[in-house]
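Next up: just one chain, as C-alpha cells, the form predicted alone.
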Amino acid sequence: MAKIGFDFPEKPSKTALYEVEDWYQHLLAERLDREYQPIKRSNFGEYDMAVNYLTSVLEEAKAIEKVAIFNIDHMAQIRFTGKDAVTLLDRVLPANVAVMKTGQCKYSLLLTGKGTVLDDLIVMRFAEDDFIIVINAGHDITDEARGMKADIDVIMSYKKDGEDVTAKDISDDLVKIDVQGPLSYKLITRLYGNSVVKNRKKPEKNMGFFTFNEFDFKGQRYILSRTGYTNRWGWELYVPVQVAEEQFKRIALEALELGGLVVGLGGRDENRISAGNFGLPLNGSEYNPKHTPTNCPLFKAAIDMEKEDFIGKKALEKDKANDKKMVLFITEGIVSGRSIYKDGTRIGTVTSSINSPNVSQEKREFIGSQRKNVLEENGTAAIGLGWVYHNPFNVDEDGKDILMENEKPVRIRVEFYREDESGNPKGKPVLGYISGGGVNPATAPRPLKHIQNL
C-alpha cells in the first residue's frame, strides 16, 4: 500500500498561527509594559513551537486558574470514511469504537503488536461511516530511514482487501486552538454564542464531557469538543484555516480581558502533569514503543479489555499481572534524568519533571525541603511523573489504590538521585514524595453549571 504520511521535513514546519503569535508577543509587551523579545521556541514533533511567550513558563502555567489558550496546530487530524471505516478502527484501536455515538469523542491509544505505545489520540464520530482521529505532532510523518511511520499508514496497513475505507490527512484545513480553565465557558460563549456549548440532542442542557458539536460562524464550519490537555474544564476548537489568524486574535484578546494568557509548551506540560490525582501521561515521555500502558492513569479510559480483539491485546493480557505503576510526585526541584529511590533502594525512573506555581504551600512544606523558593508564601515546587517497578500504594478489596487514609491523602517520601555509569546513586538527592492526592483536582468531567455563571 502506498504511503499516505508526509515526508520528513527539511526544516521544522510552522503552524498556521506562527506569524500571528508575533502579533500576540507585541500585544503582551504593550499590555504588560515589558520590552518586546522574540518568542522562545523549540522543535517539537518537527514543528517550530513556542515554549513560552513574553510571559514566563510559570506565569503561563498559572493561567489555568482563569483561562489558558493553546496553539495546538502542530497536532494532526485524520479523516476515515467508508462503510468499513468503523470495522477497521475497531479492529486496530483498543477503544470500543463500534459503540460510539455520533457526536461522541473517545480517548485511545495506537499500540504495537507487543502492546507498547505508538501514539495516544482522540477519536470523534461524525456519522456511521465518518470519523476524525486527532493525533500528536510528528505522527503524520513516514520515513523508513528514520524508523518513522505515520499513524495513518499504521492504521491503513491493517485494512483488508475489499474493505471500503478512505483515509485522508485534513490537518491543512483545520487549525486547533485549545481553551482551558474555569473561564473557558465565558470566553467561548462570548465569542460564538451560547448554543455552541449545548447538548446536540437536548439543547436545554449543556454538552457532556467528551462530546463535540459542529457549528457555523460567519459562513465557516467549526468543530468544538469538550476535551483537552489539562483535565480541567475546557474545550478544543477546530477553526477553518481561512479564518484562523482572525479567530486566534479574537480568542487571545478575550483571554487577556479575562485575566488569562496564551500558553506555550512549558505551561502546557505543567498543566498536564498537575491535573488530577495522577496527572496525564504524554506520548514520547510516559508513553513510548518500549513500555506498555499497563497501570497508567488512563488505561481503562483508553483500552477496553472486554473487546474481542485489537492490536496488542494478547500482549496486554500477558502483561496484566505486571505490578508497575505510573505515579505523580512533588519535589523540591527538577528531577529530569534521575531515578527514584525509597529507603536506599531504586524503585523507578522519572519520565517528566517541571517547576510548578500551582502546588499549595501545605504540599510544598510536606517535602521537608530547606529551599527558600519552596517554602515562601508564593513559592514553587517541581512536579513530575514516573514509572515505578511496583505499586507503592496499598489496595482495597476491589483492587483499587488506597489514596486516602484518615481523610488525608497518602504521601510516600522518596528521594531522586543521579546515577553513575554502573547505575549507583551519586551526589546529593532531591527530596520529594509520591502524591496520592495529586496537585490540583480534575474538573473536566464535572457539570458545566459550576462555571457557566462565572
The other form holds:
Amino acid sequence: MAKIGFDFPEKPSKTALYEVEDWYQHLLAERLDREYQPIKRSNFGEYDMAVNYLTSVLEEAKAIEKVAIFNIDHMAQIRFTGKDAVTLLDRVLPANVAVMKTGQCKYSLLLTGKGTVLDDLIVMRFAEDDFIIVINAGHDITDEARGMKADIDVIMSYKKDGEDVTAKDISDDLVKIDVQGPLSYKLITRLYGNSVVKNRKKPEKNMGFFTFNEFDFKGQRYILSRTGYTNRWGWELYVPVQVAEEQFKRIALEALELGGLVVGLGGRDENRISAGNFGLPLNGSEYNPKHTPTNCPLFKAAIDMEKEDFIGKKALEKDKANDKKMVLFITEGIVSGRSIYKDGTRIGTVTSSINSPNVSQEKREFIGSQRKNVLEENGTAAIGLGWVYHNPFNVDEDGKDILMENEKPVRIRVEFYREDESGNPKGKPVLGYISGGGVNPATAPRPLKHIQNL
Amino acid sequence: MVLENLFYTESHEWLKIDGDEAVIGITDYAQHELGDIVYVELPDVGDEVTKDDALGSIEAVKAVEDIISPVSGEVLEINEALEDSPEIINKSAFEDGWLIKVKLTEKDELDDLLDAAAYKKLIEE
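Form predicted in complex with its partner chain structure, per the form predicted alone context:
Next comes the full complex, this chain leading.
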C-alpha cells in the first residue's frame, strides 16, 4: 500500500505562524522596552520551534496563572472518514472509540503489538463516520530508512480489504493555537463570542471538559476543544490556515492585554510537568516504543482494558502485574541524566526535568536544600517526571495509591545521582522528593463557572 | 559578542590572563544558549582545579552544564555575588559575571586555548 505519511523534510519545517511570531517578538520589544533579538529556536519533531520569545522561559512558564498562548501548529491532524472508520479506529486504538459521541474528545495511545507506545493522541468525533485524530509533531513522517512510520500509515496498515475508510493528513489546512489558564475563557469569548464555549446540545450550559465545538467566524470554520496540555482550564483552537496570522495577532494582543504571554516550548514543558498531581507525559520522554504505558497516570483514561481487543491488548494484560510507576518529583536542581536513589538503592530513572517558577515556597523548603534560588521568595525549584521500578506509594484496600495522609500530600525523599560506567552512583546527589501532591492543582475538569466572571 | 583581549575554549569558557593568574568565566554566547541562569556551583577558595575537569556547574531553566576548567591551578578568588544573583552572568558574562580567579600551575596549558578570531569562527559555524 502506498504511504500517506510525509517524506522526511530536508530541513526542519516552519509552522504557519513562523513569520507572525517575529511580529510578536518585535511587539514584545516595544511593549517591554527590551532590545529585539531573533527568536531562540530549536528543532522539535522536525519543526523549527520557538523555545521562548523575548520573554524568558521562567516568565513564560508563569503566564499560565493568567493566560498562556501556544503555537502548536507543529502537531498534526489526521482525518478518518467512511462507513468503516469507527471499526478501524476501534480495532487499533485502546480507547473505546465506538461509544464516543459526536462532539466528544478522547485521549488515547497508539501502541505496538508489544503494548509499547508509538504516540499519544486525542480522537475527536465529528459524525458517525468522521473522526479527526490530533497527533504529535514528527509522527506525520513515513521514512523507512530512518525507521519512521507515520501514525496515519500505522493505523491504515490494520485496515481490512473491502473496508470503507479514507485517511487524510489535514494539518496544512488547520493551525492549532492553545489558549490555557484562568483568563482563557475571557480571551476566547471576547474574540469569538459567548456562544462558542457553550454545550452543543444544551446551549444554556457551558461545554464540558473533553468536548469540542465547531463555529463560523467571518466566513471561516473553526474548531474549539476544551482540552490542553497544562491540566488547567483552557482550550485548543484550530484556525483555518488562510486567517491564521491575523487570528494569532488578535489572540496575542488580547493575551498581553490580559497580562498573559505567548509561551514557547520551554514554558510548555514546565506547564505540562506542573500539571495536576502527576504531570502530563510527553511522548519521546515518558513514553517510547521500548516501554509499555502500564501505570502511567492517564492509563485508565486512554486504555479500556474491558474492550474486546485492540492492538497491544494481550501484551498489556501480561504486563498487568508490573508494579512500575510514573512519578513526579520536586528537586533542588535539574536532574536530567541522573538516576533516582532511595536509601542508597537505585529505584528508577529520570525522563524529564526543568526549573519552575510555579513551586510554592513550602514545597521548595521541604526539599531541604541549601541553594539560595530554592529558598528565596519567588524562587525556583526543578520539577520532573520519571519511572520507578516499583510503586513507591502505599495502597488502600481498593488498590489505589495513598497520595494524602492526614490531609497532607505524601512525600518520599529521594536522591538523584550521576552514575559511572559500571552504573554506580558518583559525585554529590541532587536532593528532592517524589510528591503525591503534584505542583499545581488540576483545574481543567472543573466547571467553567469558576472562571467565566474573572 | 566576542571580546578581543580574552582567550577561549571550545566548551565556551573565557580566560583573562594576567601574569600567572587567570580569571575564568563563560562566554556571552554560552549564557545566551543556556537562558536564565538560576544557580551556579563554584569551588572554594584554595581548591585545586584541573584542566578538562569540571570545576563547577551552571544551572539554567532547562539544563545544567558543567563548567570545564580550561587550566590547572589553585582557586584564589570566587565571584561571591553569583550566589545571590546568578543572573549577573546573563547580564554581563564577560565582566560582572566572572566565575573564579586561578593561580596557574601549568602555564603551557595556555597554548591549547583559542584566540578571539578562532572562537568567533567556532560559534558562527
